[in-house]
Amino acid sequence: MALVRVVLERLAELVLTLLVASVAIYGALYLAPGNPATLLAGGHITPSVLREIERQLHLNEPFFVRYWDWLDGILHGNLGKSFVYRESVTSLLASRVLNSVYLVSYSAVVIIVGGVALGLAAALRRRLGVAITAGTSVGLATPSFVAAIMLITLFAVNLKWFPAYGTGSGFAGQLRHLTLPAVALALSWLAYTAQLTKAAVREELGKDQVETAQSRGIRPRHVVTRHVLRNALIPITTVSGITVAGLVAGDVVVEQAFGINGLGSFLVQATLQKDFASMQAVALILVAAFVVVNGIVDVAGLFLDPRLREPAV
């Protein structure tokens, strides 16, 4: 019952966060300098034209009336109509969402698998740990756009192992096209996860139950899997979830660098073109993805650590 109660509390917080975020996203864009009606009128700015555009877009109605209509449309699957393309935003985002999901998922696998493996190796092998720590320190200091340039230069231009543009077709083609972008997007987060995993594992190795297990002659592999990793998974899971959530907002630069037609690149285009409906939809999707991933991590933490289920005193 305690677990159910805490999960319901987390869900309520998630819904409230999304509601507040939706108000902020809708309000911020309409409070920004520039009138959408003026932008759409182009070179034919007359009072009658502006009034007609405002009437069609409901810009002459009170803010909360417009917001409610927008939110009601989203709840019914209608993300609005693009001011620039004159199409449904939902149809414009359909293929782009999948490209971003593939890229973020690929990067998440690289971060979790690679980061935990490197961190575990660094914690258990002292000499190897020095090299891994040095390498991950460099990775932490490397921005994604710098990593993208280096990867394109080395593996796409010089070695010609991977393509440097687009998403490809078919599973094998997409995997090959998204390898460099996924690594560029994941590099700094992978380094951070590796260093945190190393610290968590080393902390667990110094605890009494581990020393007791080792003195009883239990195989080192079993000590690591049963006593070390099980307890170290709590901070690792939390940080891994946060990093994956951060990928959702951080893929804009990588998509631009590798010519990936995803949400990030579309957000840049919509911003440059002042396409308010598209900007609002993409921003809301990115915030929702970030909040949902964090919510999943919170719930996972409840299963890993029963102490989190206890009510705060």
Given for the second form:
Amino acid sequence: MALVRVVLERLAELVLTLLVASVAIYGALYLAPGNPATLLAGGHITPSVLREIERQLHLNEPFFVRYWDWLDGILHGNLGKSFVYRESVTSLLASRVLNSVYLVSYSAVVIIVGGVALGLAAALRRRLGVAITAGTSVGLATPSFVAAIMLITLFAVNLKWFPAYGTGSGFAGQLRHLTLPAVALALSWLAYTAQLTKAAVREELGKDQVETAQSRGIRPRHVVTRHVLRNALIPITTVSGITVAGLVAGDVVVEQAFGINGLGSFLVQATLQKDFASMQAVALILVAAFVVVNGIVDVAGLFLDPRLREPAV
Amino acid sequence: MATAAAIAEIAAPVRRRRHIDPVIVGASVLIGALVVVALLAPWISPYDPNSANILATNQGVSAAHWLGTDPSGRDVLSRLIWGARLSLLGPALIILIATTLGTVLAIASAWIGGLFDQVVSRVMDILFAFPGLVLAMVAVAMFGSGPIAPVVALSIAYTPYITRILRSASLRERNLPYISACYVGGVPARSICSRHLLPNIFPLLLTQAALSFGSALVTLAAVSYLGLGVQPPTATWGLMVATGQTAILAGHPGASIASGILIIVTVVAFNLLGDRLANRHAVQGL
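Any chance you could show the form predicted in complex with its partner chain after that form predicted alone?
Entire complex below, previous chain first.
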């Protein structure tokens, strides 16, 4: 019963956070200078035409009426209308959202597989550990856009293994096109996960239960997979929330670096063009993605680790 | 007098035995050198960072141009030296504002508690939901591109990280006997917080500042890289990676990679410094 209550509490918190975030996003761009009506009408217009456009677009309504209209639209799948593209934001995003989802998912797989494997290797093999630790320190400090230009230089221009730009078509083509971007996006988080895994595994290795398992003659491989890694995965799951935040933000940069037509590069263009309707929609989607995934990670943590179910002090 | 001498005798070896960490020294020297280079830019940079030469674009390493030239024929080394100014000043301002704001909020939350503490914590939770970069982009859309909007936005974005860590440290300190002793002794709350509590969380504050600096540098450089921060032709390291990128497909990655490596080296220095400082506190039981 306690579990249900905690989950419901988290859900309420999540909805509240999203609501406040949506007011903040809408409000910030509502306050921004520049009148969409003048943008839409272009060149020379008389004040009466301007007022008519404002009336049609409900630009003359008070803030909360307009916010409510916007939120109501979003809940019904209507993200507003872009004044730059003169098209609904929903249809503008429809063709782009999957590219971002693929990129972030691909990256997440690279992070989990690569990070845990490297961390485990570093913890179990001392000499390898030194090299991996040095490598992860550099990886952790490498911004995604720097990783991007280095990967393009090495693997696209010099070795010609992977394409430098674009998204490609078909599953194999997309996978090939998204490999460098996914690695660029993953790099610093992979390094972070590897360091965390190494620390967690080292700590578990020193515990009594591992010693007991070893003295019982259990094969080393099973000791690691069944006794060490299982416990070590708990802190890794806990921080995956931060990782997701990093991926959401990093996605914006990496898409721009590799010319991928996704949510991130769309947000950059919208910012440069002051396309507020698109910005509001994409910013809200990114924040919502982050909040929801974080919420899921939180609840997953509750299931994995019963100690967290106690009310926090 | 005899007692003072005795104390000095006991105290001296303790001070001498204090371990000097080569990593901390090395990282500090590197950071100090970068700051000096940034300050001395007008005197040590070999060329005008903005003087373009279309006859000498994308040149490799040579005696005339130690790090080559960029796609506009500008000297990469001079641009890196001048770029150090805004590339370091930006994150420095962000960390200064965020730690100041975070420390005040953290100590106030720990001291006042109750509703104030709850409200601050909830606001920080909501701020956590905004990736710094997204917040910076919203600020740029509101106030236009340039150095100021992203710095203000990122200062706000980094505040919750500092606040959360310092708040729990302040709470721990608050419950220790020395604070109660001050309180019972009639020391005013403001002096307890500023003279007793603050100095005791200061090492942690410094560690967090060092660790956040690298991350702030990267995020601000990303804003520059996207073309939303400082505008060309002003040099910043992030912008230089972007301007150099146009020449990569033609086989001239030098300008981009040089600035990229400088960013990595700087961030590694700050991260190492932060990590070592953090370990030190862990040993001292902070």
